[in-house]
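Presented as structure tokens, the chain that follows is alone, the form predicted on its own.
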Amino acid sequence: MARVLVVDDEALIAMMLSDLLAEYGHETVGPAHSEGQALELVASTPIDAAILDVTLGDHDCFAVAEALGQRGIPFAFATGHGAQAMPDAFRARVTVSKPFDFEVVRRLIDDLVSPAA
């Protein structure tokens, strides 16, 4: 079982991801609905992987991505805007499109929490 941080400002999407994680045998950390909440969890909670919504209200998740990267924690972005909208520093990161395809999310989680990730 992996501990996966879910960061999404939309409560229903965060709940859906949490349910999927539980179905796949993993534990949800959070969910965090803001950059501040996510950064607190990254600093204080053991995390094996993360799924980050790019847009968090009027903010983005890139400070959270940087914090995860500094700790060597694998993560992926979730966005409805497409990978082409990502800043250059994160364009090579895995990005899953919204609305979610559940099979794609399952494979993404497997990839993130596998030892090779």
The other form holds:
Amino acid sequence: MARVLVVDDEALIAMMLSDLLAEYGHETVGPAHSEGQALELVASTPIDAAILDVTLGDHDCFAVAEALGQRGIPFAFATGHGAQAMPDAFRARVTVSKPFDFEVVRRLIDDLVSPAA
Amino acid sequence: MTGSRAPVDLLVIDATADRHDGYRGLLGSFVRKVVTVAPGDAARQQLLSGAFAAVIVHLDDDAADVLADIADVDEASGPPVVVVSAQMPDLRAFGAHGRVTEFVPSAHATELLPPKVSCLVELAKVKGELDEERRTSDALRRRMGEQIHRGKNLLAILQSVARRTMHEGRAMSDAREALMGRLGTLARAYQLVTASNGAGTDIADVVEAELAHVMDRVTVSGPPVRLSGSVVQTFALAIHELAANASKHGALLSPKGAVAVGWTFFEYGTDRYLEVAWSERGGTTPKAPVEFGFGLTLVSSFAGAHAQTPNLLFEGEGFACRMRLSQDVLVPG
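I would like to compare: after the form predicted on its own, may I see the structure of the form predicted together with the partner chain?
Everything in the complex follows now, all chains and molecules, and the chain you saw is the first one.
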């Protein structure tokens, strides 16, 4: 069982990711609905992996991504925009698009929490 | 350039003030306005304003002032410069000084200048129209991108609602009814957002749309507040779920029960948010469920970062909850 941070400003989508994580035997950290909440959780809570919505209200999630990167925590992005909209620094990261293909999300979570990732 | 019209003003730089009236008379019929100015700071300022379709420069013997004035005219994007002088000037001297398009001998300026100017003005108009078209298509492309994003988001929300509704381990007929209710709410919310045309949706409209079927048992109060499109669907769904719960297990189950919905602004330090309170009364003492269903999970997501008090209360004569909407989901004004 891994502890996976979910960051999405859309409560319903965060809820769905939490449900999926529970279904696959993992625990949700959060969900955080804003950049501030997410940064607080990253600083204060043990986290094994994270799934980040790219747009968070008026903000984006890249500060959260950086904080995770500094701690060596694996993460992936979820976005309704195309992967080409990503800044260069994060283009190599895995991106799943919304609406979700649940099979893709399942494999993504497997990859994120497996020690090889 | 901010207006939608092409810039069709002319600038004449001429050291001899006596000729200014003549220029205005000669060229006034081609353009909205002919601005005449002596070389120097005033001329440079006018040039920098960028509002001219063309610049006429009248060179007397001493060309140095004027050369300095037009030095800043951008060769590629600045207005075309027409030089009027007694004889062909040394155009190499202009090479480093912006964009000289034409030379007109001053002896023939009266015949030659008007047709040249009229051509340049036409060109400027076309260029302005092209710029305008490009701005419009950029704006359209951006709006289309937003629309596509919103569509994808809505599909993801539908996935979430459908998964949750079909997962609650109840009979198919129940699940069907719950799903149709939730989809109806999303459709109404989408309608309200679309109708607002990006100007925000009045929170009272959202609440009243969701409580229309029980409005005789509900009081709604609060200042006018507009919600941004991103939150309307989730908020509408939360209200829908609260009403459904109240009808199934809460105050609306008993004939005397009623619900009050109100909202007000709150401040915690530098954070300002809208607090929406839902309180039921006249029902039986509520019992907290062992596990939160879809509705209460959704309501809890509005707890806010600074919840000092529990935002769900199962006590007294009815269930009560508070939802906090942060400033960034409200439309200012």
